[in-house]
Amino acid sequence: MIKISPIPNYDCEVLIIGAGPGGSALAGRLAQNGICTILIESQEFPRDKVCGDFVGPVAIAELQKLGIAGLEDFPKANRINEASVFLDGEEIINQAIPRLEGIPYYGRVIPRITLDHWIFEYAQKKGAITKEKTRLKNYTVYPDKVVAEISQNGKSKTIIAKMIIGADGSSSTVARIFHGQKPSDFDRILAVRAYYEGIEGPQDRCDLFFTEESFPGYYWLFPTGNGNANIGVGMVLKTLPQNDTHLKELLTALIQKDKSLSARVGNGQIKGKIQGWPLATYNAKKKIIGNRLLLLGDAAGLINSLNGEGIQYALLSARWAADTIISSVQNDDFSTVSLTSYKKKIEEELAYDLTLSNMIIQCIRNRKLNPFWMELLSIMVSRARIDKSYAEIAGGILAGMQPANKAVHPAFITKTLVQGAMHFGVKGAKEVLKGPEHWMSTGKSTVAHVKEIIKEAKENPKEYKEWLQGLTTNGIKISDHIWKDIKKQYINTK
């Protein structure tokens, strides 16, 4: 352990609030660099957080790079080598996981009760100074120095600090303070889960569903070992017309009711309660730095709106923050200026993709418009089942393990396209073969519908304004990343 002095007139350096996958890295990261670093938690571990639990092959070669995939244990970890992707209860897409240069062509499992706690101890034994049991109340940044009023063991204490971090979650309170406000309906995911025991089917596969009951969102099966499995939904908050669906009672229903599902489940028991979490999805316009300020992981938004993900930005951002920091602390600038280079890397790296995600979450969150989405989806899955390389895109989407910005790309869209327009040839042609008394009667039900989708808007003119606005904003930001791609690759070849 490196033994690191308090600063003169400081308490610490650096003080990080949250000890979660991000703020634990961050912390081991800067102590490990001889920067002195408190880390406060709320909770005393070992603790639990609600999590899908599922850690990706990005977020595993994060792990590998701090030394904890070489730790006795990690190998124990549930492994996964494939995923499947299941529509109205039917398998679409079955795949191993995609072998990308660089990192793990697998996945693990694992209960974030095990996962936080051995970041937590490699804090620690980095020499990072931590404080369990311990919650910010409030915090006040100054020209020369940040003061956090602290609560430990029922006691109100204060830490001085040169600057402060931001890795509290979802429900951040530092986000919050930063920006004077929770973040909005629009940037909220709620998500539900229960593990379960004697559960049947292959133990390194993780199952993705949809139906247009759970839409806009999906559920999961995620085997942690040993016949044991996480098993939860989830959806988005804000939807047009407004959900009233209770997530924990819908979990229940689809076990019971999608064949798929239920089938894995069998004779499955499940252990303990079914329990639920907010997460804050990004939000380009939200600031991530200020002075002598840095949001990190799911205090930054940086979630992805389609699946949930959150792991892997949490560790990828806790290490673009660390190379940032370590430079403020060399040249004693802590101001926003000498922060730019994070922002900048969240910027290049995630910023594309998570717009991306939004903007499609966006679309699918007017649940009028919910039988046009799953007809996109059977045609996607038309397609797949035909097209290897469009199935390895498609479900590596949906799953989490490939970029949302594949799905701009012009030979995937074309492939959608043409797909489309033979789907819809074929039920065109079987739709004049019934007869003008089915044309009429589809004629008619498609003109109420579109009355209907009239009158909601009508009824709640600021939700679908903001719904509008959402769309354009996002489009906006997801023009500008393709402008720049396309300039990039102007630039390449010449």
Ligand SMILES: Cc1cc2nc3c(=O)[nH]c(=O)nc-3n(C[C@H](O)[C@H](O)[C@H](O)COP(=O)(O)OP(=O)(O)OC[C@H]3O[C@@H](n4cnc5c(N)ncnc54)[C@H](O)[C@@H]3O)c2cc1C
Second form
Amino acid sequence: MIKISPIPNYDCEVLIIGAGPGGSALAGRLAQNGICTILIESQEFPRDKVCGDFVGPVAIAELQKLGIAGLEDFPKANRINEASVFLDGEEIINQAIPRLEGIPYYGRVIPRITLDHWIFEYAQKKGAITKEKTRLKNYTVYPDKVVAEISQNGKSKTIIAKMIIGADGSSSTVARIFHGQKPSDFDRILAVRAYYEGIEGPQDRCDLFFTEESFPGYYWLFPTGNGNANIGVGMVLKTLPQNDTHLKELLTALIQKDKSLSARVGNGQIKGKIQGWPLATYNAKKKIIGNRLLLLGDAAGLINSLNGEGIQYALLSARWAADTIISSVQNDDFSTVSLTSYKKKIEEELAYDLTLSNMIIQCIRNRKLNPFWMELLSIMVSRARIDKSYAEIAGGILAGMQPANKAVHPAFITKTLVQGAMHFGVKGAKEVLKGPEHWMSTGKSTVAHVKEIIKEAKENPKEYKEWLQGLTTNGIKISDHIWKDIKKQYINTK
Ligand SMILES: Cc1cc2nc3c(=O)[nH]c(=O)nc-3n(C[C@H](O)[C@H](O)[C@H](O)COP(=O)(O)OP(=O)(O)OC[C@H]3O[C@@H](n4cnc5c(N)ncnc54)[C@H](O)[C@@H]3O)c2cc1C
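Please supply the corresponding structure for the form predicted together with the named molecule (the preceding block corresponds to the form predicted on its own).
Then the entire complex follows, led off by the chain already shown.
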């Protein structure tokens, strides 16, 4: 461990709020570089966190870099070699975790009570000062310091630091004070999960399920090993029209009704309670850096809204934040400008994909369009059945093993369109053979859905305006990225 010297007039150089994967990984990295770091956490370890517990290949690669994958107990965590995607009870895609260069070709399901404790202990071993049962209440950024008001075991105290990091999750206090507001309900997903014992089926396979009933949402079964599994469901908070389904009841109903999920649960029994937690999705308009302040992980909205995955982004953003902060400490410059390299890295590496996932979610948020999305999914499924590389991309995106931007690749779009033309072509031809009164039947249902949406929009103009605005802002950002890609690939190289 490196010896860290105290700094006059400050309690530390960097104060990190929240000891989840992001906060603890950053604390360890900074302390290892001789930076005086205090990490505060409102709870006490080992502590649980509501999650699906799936640690994907990218996250595993980050844990390898931190040395956590080398811990004696790490290989005992349940290893995942393949994933299946089910639509309306039918398995539509089953594939091995792809072999991509530089990252492992497997994932693990690690209950957060274990994973987060390992990362917290890593921060301590590297020399970070940790304070559990300590909650951030408020903070003020001054030109030369940040003063944080904390409550430790019920007593109020202050901590003076050179900069503050918001690693305090999806309901981040640091972000709320910085942005002057809580995340909008449009940027929220709500998810619940429970542990089951005595489940059937392969222990090394993660399952993701979609049905019209759970749309716009998904549910999952991730085996934790020895016949146990984490089962949950997630859905965007703000649906159009409003969705009154209670997620806990929906999860219980899905386990009984979905034939593929109920087959895996078999005679399995729930252990403990169904618990819920909100997720905050990426919003490119929200700042993630300011003077003497930086947000990472869930506090920065770094969540893939398509599958709710966020551990990998918490760990990646912690590594990129460490690179930037180390140079800020060396130059004694904590201004927004000095932290810009972190923001740029997030934009280069993640913003495109997270915005694209958000746009897909923004589209499917409108439940009146459910039949259309189900039709599109079934078109994609028919293609996936006959085209292995297409199946890998489609399944990979849904299961979070491939970036969403692969879906905007011209080859992928063309194949979807060709499949769609075949799908409607056969259907259309059958309608024509039935006679003129049936000719418009496919079109009729689409027109009926659009009419319903217009009617709803008239009744709830504010909500529908927000929905359309969300679609267009995300759309503009994506076209910007696509244009940059085209320039990089075809123009700059010539
Ligand atoms: C139901 C559900 C299922 C999910 N499934 C998966 C999955 O399978 N795979 C995946 O990769 N991701 C999943 N996610 C997302 C994942 O849980 C998060 O992306 C991840 O936890 C982010 O890590 P973090 O370090 O940014 O924040 P967190 O893990 O949320 O850690 C934040 C920490 O800050 C502490 N804190 C909060 N406020 C304060 C305060 N004021 N003062 C001091 N401490 C504070 C909290 O106690 C907490 O320990 C899921 C999320 C949910 C809700």
